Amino acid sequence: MIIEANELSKRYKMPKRKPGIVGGLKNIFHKEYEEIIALDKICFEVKEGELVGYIGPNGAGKSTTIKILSGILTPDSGECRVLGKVPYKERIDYVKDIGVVFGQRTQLWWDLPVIDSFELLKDIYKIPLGDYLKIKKELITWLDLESFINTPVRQLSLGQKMRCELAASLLHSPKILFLDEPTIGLDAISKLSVREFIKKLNKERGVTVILTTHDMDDIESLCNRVIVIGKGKILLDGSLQSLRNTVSKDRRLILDYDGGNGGISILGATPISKENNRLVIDFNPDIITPADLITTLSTQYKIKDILIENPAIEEIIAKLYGEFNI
């Protein structure tokens, strides 16, 4: 295994703040704290070359996990090994093998042209000149950076900046890439560009990727495996399909019709909406097959078009959080 996390735990002490002037004075002379459990004995393993989605609500422990795995934080208990090293104990030797992108932080110098930041990172990571020139050329081509590579970072759009952040994190050819909200705030075109690059990097270079995001389209388009965390605990670890089956086996039928107004009372089928000549039904294929459902509906409606799909992954995740009271 390229990543091994064994019973990692992390707690924080947060000061309690009382409202008002009197409360403010009490806070000065008598501080009270509450303990926040960020991680509670989490365990998981990641194989080389996997692209894993690490998802959960705000405050679930995602960023804390990434910071421990990248060597920024030290856990209170438990241990982890990445590439055979303990990240927070062997950080200087370890960081040459990983790349990290935090969507709301930067490793580029704000007032300098992008290419100058790349040159500085070359020296920091002690990348041989020949290797640097080769990988720089590939990244500029892959991420289409040529038109703004000489532009100061502060003048870039958010999408351009994120593509440069990805390139900067890969100049030293890391074996593992940690991505924390890499598409946050990006427009649709920029998101597609970043997704395609991550997919290409994983398939063609075999780079192991751990992706945390609230954008479920990122997860659905990129990840075959998801780890769901909530309240510092691992709730589920498996494929997207196993996640769907764990929460609900339902599929969704969308029917457009020209006429008909039959009642919807079919065993194994639940109507979701019916408006503007469009009927949306969730159904359990273990109870009623798609063919039988369509046959029944065709006796009640003049069918124009039919689409069968899985419910949106956001709905599945929301149901999972509901089951765990998160």
Second form
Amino acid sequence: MIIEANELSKRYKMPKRKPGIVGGLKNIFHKEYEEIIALDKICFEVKEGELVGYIGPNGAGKSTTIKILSGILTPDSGECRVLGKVPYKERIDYVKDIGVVFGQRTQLWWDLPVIDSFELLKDIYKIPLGDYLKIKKELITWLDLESFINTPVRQLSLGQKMRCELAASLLHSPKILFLDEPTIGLDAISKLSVREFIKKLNKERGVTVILTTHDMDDIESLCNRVIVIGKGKILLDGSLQSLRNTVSKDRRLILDYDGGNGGISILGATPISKENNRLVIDFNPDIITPADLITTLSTQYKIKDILIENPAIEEIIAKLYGEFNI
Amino acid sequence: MKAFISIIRIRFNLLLQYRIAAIAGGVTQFFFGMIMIMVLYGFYSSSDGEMPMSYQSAITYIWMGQAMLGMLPWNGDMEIQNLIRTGNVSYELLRPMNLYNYWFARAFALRTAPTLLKSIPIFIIALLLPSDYKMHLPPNVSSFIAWILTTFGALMISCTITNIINITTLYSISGDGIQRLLSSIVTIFSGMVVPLPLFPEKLKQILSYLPFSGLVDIPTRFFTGEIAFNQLLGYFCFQCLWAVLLYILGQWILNRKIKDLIVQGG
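Next up, can you give the form predicted in complex with the partner chain of this protein, since the form predicted alone came first?
Complete assembly follows, chain above in first position.
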């Protein structure tokens, strides 16, 4: 196991402010704190080479977990080991083997060309020159940085900047990469190129990747395993398929027809909508197979086109959050 | 060591992006110097009593203070304070280096790079001014050597104080408070505003024990020859002692804070 988290817990103490001037004055003399449980005995393990999606609503504890795993936050109780080390105890020795990207923060020097930041990181991580040149060249090709590598960071677009952040986190060839919302705020094309890169990195280099995101397309296109967290607890840990199955096995059939009519009363199928010669039906494949369903329907409708799809992952997650009341 | 040099290099690069600011800073310091010298001129020419330091030395003292202003710890490292305010400090904790030493290297770069760039033009102009306003070269080579060595001592004190300012931002989020307080303390107690030898006797004695006197007063009085070369070892040890104390203090505060540091936000 490359990552082992065992009953990790973290609470934050937040000062509670009463509204208004009176409240403000009261606060001077008597400060009240509110305790927020960010993580509540979290346990999970990650094998080498896995690409794990870590998802949950805002404030669920995703970033807190990443911060603990990367050694910048000490948990209140519990323990974790990454690469055989306890991150927050052996921080300096540990961090040379990991790469971290915080999507909402930056590690590049704002006023200087991107390449200057890379050079500094080379010396900070003590990367041998030969390795550095090789890796730098590779990252530049993979992420297509060539055209703006000499531009000051402040002049880059968000997508360009994120690609540079990724490169900066990988110069020292880390074995694990933590990505905290790497696609936040990016446009469609940038998102695709970031995803492609992460996929390639994981497949070709065997880098273990832990990824937090709100973008379900990230999860769908990248992760074979997802961990869902809410209110500091792990709600689900498994494959994308098992996540689908837990919430609902339903699949969706979209049918365009030219003519035909009739009510639909098929066991295991629920009509969702029917308008403009388009019929949408959710069905449970355990009760009725797609083949049977289509056969039945074809007796009633003159079918023009058929599409079967999985329900959008967003809907599944929303249902899951609903089930756990978060 | 390589990282240390690299950090200094990146700071130079950064500074060269702000050439106009550097020139403006130099001009401001030149005018400040002129004003202080005019005040001193009035002060010296209206007083009959014996002066604790010659007019010539006092002028040189003022110019030295102005030229080396960038080296004084009168502010924190804006970059680091911004990192702390925005939470980007997370990334600093991901570097395989002792954070204090990393920031010390940055403080060193902050104190040397702009000073090197700004002090030379100020020195040249100050040396070429008419005799009443003119800076004087050291009386002999040994004074010059002593100045170099004690300037290095001053730099060490300056970097350790700068680092303490940086670290306090971790507690207060905004570094403004301590910065305002410290900029007054440092500029007055180091002798930059009024040369320390001109302070009242009692105060002078107290100030001579504080680290601030090691910033401007000691190097400058070696430069002008007010302090003899044979006292170099004592004064340099005084500077080193303070630098070590402040270094230990800074490390201690930082290590205490890192343990319960919480970077807020997603």
